[in-house]
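The chain that follows stands alone, in the form predicted on its own, written as structure tokens.
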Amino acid sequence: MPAPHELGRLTSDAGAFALAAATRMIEDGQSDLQMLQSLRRTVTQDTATAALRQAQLRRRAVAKFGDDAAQMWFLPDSLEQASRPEVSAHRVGRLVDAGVRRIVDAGAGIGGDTIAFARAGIDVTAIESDPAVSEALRLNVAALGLGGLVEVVPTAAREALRGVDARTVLFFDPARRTDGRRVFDPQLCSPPLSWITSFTNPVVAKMSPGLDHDAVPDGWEAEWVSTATESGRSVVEACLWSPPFAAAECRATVVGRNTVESIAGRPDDDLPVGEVSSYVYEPDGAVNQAHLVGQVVRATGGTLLQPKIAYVTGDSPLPSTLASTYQVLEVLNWSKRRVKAAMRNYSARDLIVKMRGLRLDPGAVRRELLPALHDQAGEPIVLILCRRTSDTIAILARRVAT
């Protein structure tokens, strides 16, 4: 992680003429050799190095933060854990429609949801105990235009929440790293669960999205999130909301450019399971997670195509953004021979290769079948591979569009 220093040196005048020309140069597709050649010319080693890195950093968080990135500053693996403005203004909604109007987050790195918080109009107080981390956010805050509604205190959170008020909401985001590595066990994050939880304060907690349903607190709801990024939709995060917050056990939501689609309930029991019928259904990953498979077996009428596992069958589309609608074209006992010879009546500029439980490559697979096609043009083709009993499944299906 870079030096507390190494931000405040780019704010000087050399420095952020040495960022803005990094940035230019990274336009222009420079080597990182030839950037630091020629911004040696005017600035010292140090400050040209921290240039170049946050001009990349800038590049990197496009993706993330859009417009607002090219005025913002990044740290590497703050970067990483800050949330993505579209997650954030999902569950800022949420507090705004509970009427909170202040809060702290507890742990703001450099303010992904501080920012969100103070952009609709709640009062923050953000709390950063890393020196470095707390000048990112800091300069945030300021180059964003918030400062009149947030407070950043660069200290503990633990000493900074001794004593605070009962009903102040607290939001906390754990750092999910040590030495470099992702932690998985929320009690292992900084600060742990159980911290987290001893607090009788209204509570928000963003967490792992691989949290276990048996980490969840009694009386608290889990919300696992998903979104685009750049390899694709994935969940994102689990959220956990105490009491008064939470208004279920288990959510799923789905966060689209302009949609958010939310279902809740209790996890899943035992669900039907049935022969194929015209569309298979895969839920998104937040369902998964959050084990609501179930519900989408209910909107559909359908049916599992294998116990345990989330392909769902059923009669008619769906028109969700929980799950991935396929139209099914043909049903075969998997063989490579037999699906070659079927997709030689197809016409696909692609072929998607689906599968779960079962111990295949399907990159391999892909790249051995895709050849068979009559031609490649024309929706892509997806192949479902499914254990049926003793036997696998294939089947040949193309997407619906919801």
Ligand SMILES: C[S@@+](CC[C@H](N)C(=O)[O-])C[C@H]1O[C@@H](n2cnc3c(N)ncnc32)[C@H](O)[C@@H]1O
Contents of the next structure:
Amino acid sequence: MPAPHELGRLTSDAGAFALAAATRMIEDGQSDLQMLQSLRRTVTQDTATAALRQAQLRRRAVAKFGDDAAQMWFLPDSLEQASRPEVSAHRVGRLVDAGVRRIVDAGAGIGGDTIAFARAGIDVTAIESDPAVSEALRLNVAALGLGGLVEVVPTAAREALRGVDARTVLFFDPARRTDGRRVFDPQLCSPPLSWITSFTNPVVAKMSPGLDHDAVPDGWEAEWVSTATESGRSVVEACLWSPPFAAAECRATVVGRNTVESIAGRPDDDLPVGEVSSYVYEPDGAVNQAHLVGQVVRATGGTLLQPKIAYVTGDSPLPSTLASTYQVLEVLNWSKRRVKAAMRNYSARDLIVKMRGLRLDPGAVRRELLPALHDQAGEPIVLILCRRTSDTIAILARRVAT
Ligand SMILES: C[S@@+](CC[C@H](N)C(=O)[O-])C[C@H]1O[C@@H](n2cnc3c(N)ncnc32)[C@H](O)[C@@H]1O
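Instead of the form predicted on its own shown above, give the structure for the form predicted together with the named molecule, please.
Zooming out: every chain and molecule, the one shown earlier first.
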């Protein structure tokens, strides 16, 4: 974590000049050494280093914050932990629908969620205990013209929330890192889940996507949310909603570029298993983690391919972002030799190997089978491997656009 004064150094005239210069030099593709040497001609070593670091963070932040990144202030951990605007926007949408006009963001970071609340017209008290981070938060709120709606409180949440009115809506996004390392136990986050759930206030808490169902308090809703990230679609959070907001036991939400799809209900019981049909559906990770695969089974009139494994099969495409649909081309008993022979009949620019619950290396299977394709052109071919009662079956399929 850089010293608290690092951002202050960059908001002086000389610092702003160095930051603008570093931004241009990064765009020109200069090396770190070239940039530092050139910045050192006009500013101190510390300011040059800070300017370069901030310009690099802003560049990295474009993937998350788009055009806003150019005006925002970041610290490495805080950028990493900041909510994605499209996911915050979904959360804010639920709050606005519930009539929330004021919220306390307790552990606001550099303001990913604070900004989304304020942009929806919600008054925010943004509490942040880390001095450098709260400074970045204050600068971000000002840079984005949201100062009228946000009060930044640079203190610890326990102190700031002492005696808070029980009607105040509280939002928590606890820090899931200590000393740069990830923390998986919600009780070890800062602040810990036990403290968050001790409030009688209406509470919303963004937790790790790996949150255990057993950690969800009775009467609260747990919503697993997935979205597109730099490394493909992933489940980015499990958001807990306390009773005034909770509308179901579990929810799975897929946030797309222009779409949001949700399913909600009780977690799955045992699901039926059946023969491979014309289509295979792979529920989104959010559906899987919310234990709502049964809803895909019911929506498709299908069955699982294998007990307790989230591949569903049925006889019509599922027009939804909540599951990927694959049209089955061929089903074989799994052996590399047999599948290799079958693949000679297909052209595809790539082979995607999918499997769950099998001790095989999908990368190695892909490397071995890819050269067998008749021709490397056209839509990728998908190989789904799954275990039936005594043997493993191989399904060759193509993805259906939904
Ligand atoms: C996961 S980040 C918040 C990210 C934020 N929601 C965003 O989208 O940018 C958690 C933040 O909580 C702060 N924090 C941790 N414990 C705190 C406490 N007890 N009081 C106030 N802030 C705290 C950390 O410094 C960190 O910046």
